[in-house]
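A lone chain, given as structure tokens: the form predicted on its own.
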Amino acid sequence: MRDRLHPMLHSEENPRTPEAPPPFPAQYLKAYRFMLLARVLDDKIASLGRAGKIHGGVFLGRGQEALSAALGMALRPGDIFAPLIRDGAGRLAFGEPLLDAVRTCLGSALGPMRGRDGNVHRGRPKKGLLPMISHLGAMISVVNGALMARRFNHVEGVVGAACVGDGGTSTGAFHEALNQAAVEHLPLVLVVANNQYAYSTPTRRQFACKDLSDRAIGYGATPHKADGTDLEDCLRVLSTAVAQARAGGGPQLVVASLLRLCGHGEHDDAHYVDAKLKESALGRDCLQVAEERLLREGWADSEALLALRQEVTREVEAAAATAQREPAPDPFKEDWCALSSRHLREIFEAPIPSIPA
């Protein structure tokens, strides 16, 4: 497959080092692979959900892969990332193992959450990947806290990224956390996926400002706008926002316009989505747009893209097969410790000293 890719994608004359960033075709193709892997994984999870293999809701990221992958690629080890349910591509780009995703969805006891915490609340906090608490702005303050902790420990050069949907911008948690980030001048990159609906409520019923990016000025954040259907634009905007936050520019608010290409979850047929939106530029499939760009520029040919799809499909199928063979938590043997550290649990369970009469 490598022979059918653009020569710049694997040229020895273009080493991939921090001082010499990879040529754009290589960056674009790498992001496309994360998008494709996330889409194939979504398709597999949807299939497993329909087969009754998944307990709980099934939420997919179709239409959001370009924005998500671009954010994950803009971050680096040591950064903090708080993704949402539709950020599968970003999780993978940030380094989440494919097995983590599949194991959590299938409730494997070997997954990062040990099969205990639903099928979307997964992460590895020690590696900067925070498990999601809620979609509605709650994770922004968590990222703020992690950034403040880094500051108190004199750790520099760290960026924290939090994701939220357009509906989440109407919550008090969003307001309070963005205001705090601005006051503390935190290196926060807050990414808003404006997919035109907060579940089924259209944006015209959510906010009256012309554009959500206009809110940044009022908080003291730097605004950025991106076309969420265009991978190149997402790569450019997210890399700029992350670089500005890392350089001491304070919080950055990125608003990307796109359309969710599925229901809120597999339980939702999205009948409320305006047909005109689906036919507009917002309704473009970012994965298809990226494929067309690769072919048009000669960065890959159709055989290479087919081989790549087959490759990621094998990866997903292997991960799913592995997770399905693994045990679920045994309620009779599990040590149901509410906190991951027994040391901390013992502190909380210590006898409460009696109060003198």
The other form holds:
Amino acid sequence: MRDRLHPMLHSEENPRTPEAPPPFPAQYLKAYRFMLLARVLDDKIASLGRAGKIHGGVFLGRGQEALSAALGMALRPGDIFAPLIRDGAGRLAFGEPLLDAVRTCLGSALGPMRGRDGNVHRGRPKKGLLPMISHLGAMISVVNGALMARRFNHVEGVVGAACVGDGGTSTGAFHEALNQAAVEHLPLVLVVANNQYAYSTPTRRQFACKDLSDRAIGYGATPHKADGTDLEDCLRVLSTAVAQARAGGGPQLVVASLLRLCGHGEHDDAHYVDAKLKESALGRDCLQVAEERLLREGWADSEALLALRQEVTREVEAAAATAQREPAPDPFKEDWCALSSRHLREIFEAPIPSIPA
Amino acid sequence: MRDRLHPMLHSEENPRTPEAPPPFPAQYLKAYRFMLLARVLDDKIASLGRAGKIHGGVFLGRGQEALSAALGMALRPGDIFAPLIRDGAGRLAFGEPLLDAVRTCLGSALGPMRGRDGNVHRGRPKKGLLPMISHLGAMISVVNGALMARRFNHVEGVVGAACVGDGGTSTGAFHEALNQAAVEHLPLVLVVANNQYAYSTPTRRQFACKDLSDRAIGYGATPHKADGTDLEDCLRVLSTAVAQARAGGGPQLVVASLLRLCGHGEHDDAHYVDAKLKESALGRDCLQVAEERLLREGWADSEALLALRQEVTREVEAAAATAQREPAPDPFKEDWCALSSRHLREIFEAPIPSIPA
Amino acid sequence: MSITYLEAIREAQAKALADDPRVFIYGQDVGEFGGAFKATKRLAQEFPGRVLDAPISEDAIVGAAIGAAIEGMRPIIEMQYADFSTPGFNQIINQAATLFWRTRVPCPITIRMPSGGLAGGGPFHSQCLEGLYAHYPGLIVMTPATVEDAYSMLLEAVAIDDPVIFCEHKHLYYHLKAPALPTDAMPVGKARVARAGRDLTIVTYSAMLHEALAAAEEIALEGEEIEVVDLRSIKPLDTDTVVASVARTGRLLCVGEAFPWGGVTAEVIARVATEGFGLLDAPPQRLNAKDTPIPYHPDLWSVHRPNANSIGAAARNLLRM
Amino acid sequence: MSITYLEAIREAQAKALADDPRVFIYGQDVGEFGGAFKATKRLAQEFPGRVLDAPISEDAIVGAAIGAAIEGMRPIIEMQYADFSTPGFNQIINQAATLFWRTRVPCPITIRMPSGGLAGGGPFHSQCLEGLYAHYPGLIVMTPATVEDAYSMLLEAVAIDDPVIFCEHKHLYYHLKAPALPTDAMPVGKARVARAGRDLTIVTYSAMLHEALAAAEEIALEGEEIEVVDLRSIKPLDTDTVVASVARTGRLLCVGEAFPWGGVTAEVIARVATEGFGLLDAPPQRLNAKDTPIPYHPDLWSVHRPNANSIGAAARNLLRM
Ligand SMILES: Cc1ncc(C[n+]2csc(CCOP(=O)(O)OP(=O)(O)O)c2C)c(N)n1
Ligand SMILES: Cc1ncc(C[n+]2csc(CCOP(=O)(O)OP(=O)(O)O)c2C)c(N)n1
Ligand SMILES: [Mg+2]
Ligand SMILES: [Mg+2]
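What would the structure be for the form predicted in complex with a further copy of the same chain, given that what you showed me was the form predicted on its own?
Following is the full complex, with the preceding chain placed first.
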């Protein structure tokens, strides 16, 4: 099967050293694989959701894989990454184990969140992968702080990336954090996925500037625009933005245009999405666009793509099967203590033992 | 005395109808009078402060009178105005009674805040003059809401102005509100007094863009720059910005450059202010610049200016004398109820009457 | 025909819009989409121009509501989840809550907060913030537990001249039904004896009312009668009704879904201890959620907050004291 | 030589910076200027690059502290006034407070909050937010009332692996002096009996401790001995010491400077009523500020919050019960 992929793809060792960037087709194929993996994972999560195996919301990244994968690939181990709700592909590219996603969705006791938090709220802070809280915009300044810490510790060449949606740009947190990054001249790459909707709200009810990248100048950040439906453009723009941040260029604001190809969550049929947008270039499926490109350029043939899909599907199925066999957290063994300083915890047993009157 | 002022100044009736704008010298002189009144008032408040008659902080607008007066004059009765800490001149120009300032500083029971709130925290909401809360940036969206209400009620041709400092632009509230105004296409004039410091913090620790007016494009607002030391420029820019908002041009972002010619409050000797800035054109005293202009153009002679100062001083002294004679609020007659719906209040008397065991 | 708690909230808003031209609705996705929970379903269509989608700007949303209220409007704000009111917290407690006291100009805004836990909600979609807001002078905090109250109290919230924090419980949205909308209502500020009893008083509100009632029914089989008081609004808090109930039963258990430090249950116990000390035959008890963030997994979540079982256990324990 | 409460706070920060390279300070005007109250005076000069002026962005300030803490730093944040922590509220309660529980990664940040009233402070420069933060799981809330505690507890706050809300009282900054910095300290989590007595227990903290002590001295002249307990930290709250004191005196008055609904005094009374019910010879009482925003004029302000007079009156009243 491997033979049918472009030979460049076979050389896997450290393909992202800036000194010798890997040949483009290899990078493209590699990114494509992360996109595909994320898509197949999303499909699996959606089907687990429909089967009633996931508690709470189910949120997918369909249509945003090119942007997200390109970002994840531009980052290195040691960087900081605060992905958002639709960044499955970027997480995988950054190195998040596939199992983390399934385990967190299922609430497995063995997942990184141990059933305490769920679905997209996962991460491994000590690996630079920050677990989002739900409040939009709130992760950006946390990335800033991590970068400030690196600077205090004289760690250089590090980049921090944070993701946000078009809707998230309206939060005060977004503004304060981007301004803070600019004042501190931090190597922050702030990636806005303008997927045309915040839940049901179209961009015209969210902002009134011509393009969100016009915000950059007001902060002293460098603007970048990307076509989020085109993996090549995403790879180019994200690697440039990340490289500029890494080289000391200060905060970079990347705005990618695309369309959310699913509901806000799986409970949402997205009936409100404008049909014209769906038919426009924005409505293209980045995965399909990438596939067509691979075939057109001869970087892979359809058999190879099918094989790749099968391989990826096996990985996802294996992860899902593993996670489904895993225990749920046991409330009676749970350590109900929000503090790391255990000696300072307060014990609120119910009912509180009493001295009878 | 009046003879020595330019004759234009004598026609006082409704000089701000847009159909027939008053001749420039009259407008200039009128603005100058507000500036002078504000300055003399500030001096009086500072001296009351030094005499220990003012509780809490004493905040002055020295150096910001041209900008503030120009804004106040561009507004009309029926407009909404949310001045900030250094907007004494604009308040007066908008029609705030002189007594309101002194009464609020002294905590007079007869002032608009009845001793409940103090110093710059005053206003008359039902006259469109919003009383600031301390949290910077928080008034802007309140102006938006008032403008939305006008729109609901089909009141047209109304403008809302909000003021903020260079420091206040870093708040999330600033961002959310400016964006909101743009989305709603509200006639908001947002005036940033970039006086180079936020308390002791210089602008380089506050923002990293070239000019704060560069923020406008990112919101779809119209940018305006003003030289805050030059009354003529302020009058021109503010009247343009207000007129554009009034004509349906959506939010206007005015950024004026100037230097705070006092401490953050009277407790602050402002030793940290860069000497170079003080000597630069930014460090000019707008009141003096205006005076020189008046004399140079022959719009007033020095005797007239002296007489004007005396007149203004009498006004201020009279107001201060009145307010000082007024009663302080009586805590035992105070209506300790935060609710307008009196029947829903909770009574927390101390100690709470008890049924003995 | 029957009507759910959620429909009652929708109907109250429809009526408020129909009856009073000063009312408008502002919040994320409340317009054409009808809101994340469909509490404003079809209202944008029925009342064109009066149900507005807001950007993700809770601070500016509340700020604008205050400005509109100053100008005489009566805005209803929908927070998408109570948890997301925190970025608007400053405007609520410092601007809305202080306006009348500072200026004599009332601030008639209603802030609807979809509150409380659902299985799988997790730390950021399950919170109960009523105690937080009740701490602040100048706010009224309503916590309706029934379909009828959801309807009548929301109408009263809009009519009241002060800012109202309207904590509607997400679990009740679909689970709670009534035969019809109420035609009359108890006034805000009055608690209701939801179940009469003689042996112990449970004071509670919102979703926990139903857990408490279930516990009471079970214990009734054991021969002991629990009185259940539904606070309805936690500020103002109807101490009289609570104390009168404790006078009848001599025993008090106070139950809330919020975090255990402070909040409603501490306030109720402090009042009863202070004002009804001599009436208590046993120490008053309280039951709250655990002192950790709210867990995602249903197995964890169902022990994190009180429920009929744990309320029953606490009540039995107290009955034996 | 003597040292003020404010100087103790400054010295604790100097020591923390000197002893631990992971410590840095971030806040508005904390750098060269030394802070609005001079709590960081000369620290920027003495510790170059480690005391940073922040923009007026409380949300981002706290967020950055959290990010730095994840990376192993131990930031100290200065809010210019406790009142201005509200725009940073979301990061504090939802991000800092939940981090360890969600991820096992601790969040060792200290947030200094200049709290409480001064004459002329008004509604937005006088607030006490300790009860607000204590409600949230995952936070530790310290409320030092003495110079010694200001020093040792701030050092402990920085050393603790969890987020600490450090409520330092502005009135005590200059008014409170001690002969020297302490050499040893009580651990956080332990309350102190600040004055022994047998007739009534006053439980309080922060600036109100001194008002309570003054009231106690006056009442001592009348022959009755009041025990005064200084909580020191309100979360954790040392119920044992409080209950032990009530066991001695049989009477409890709880005093706080915050708003009356909920908060510390309700929590303390609820605990004593629950855990020490049989020890009370009279209903427990509480005294808080009034249920309005904090007034500007000193004549209003001085009746708005409790003081030695009103505490004395409440105590005498309770002694007669
Ligand atoms: C501060 C805040 N307010 C409201 C929400 C509720 N909410 C969750 S996702 C969402 C829409 C987000 O839209 P966008 O930022 O464009 O991201 P997308 O879902 O399109 O990827 C909203 C309103 C939230 N999470 N945080
Ligand atoms: C949200 C918030 N944080 C902190 C403060 C404390 N504070 C009051 S004035 C001020 C500086 C304001 O600077 P700027 O906005 O430039 O206005 P200026 O004083 O220069 O007119 C600060 C930090 C505040 N009022 N609000
Ligand atoms: Mg979007
Ligand atoms: Mg400034």
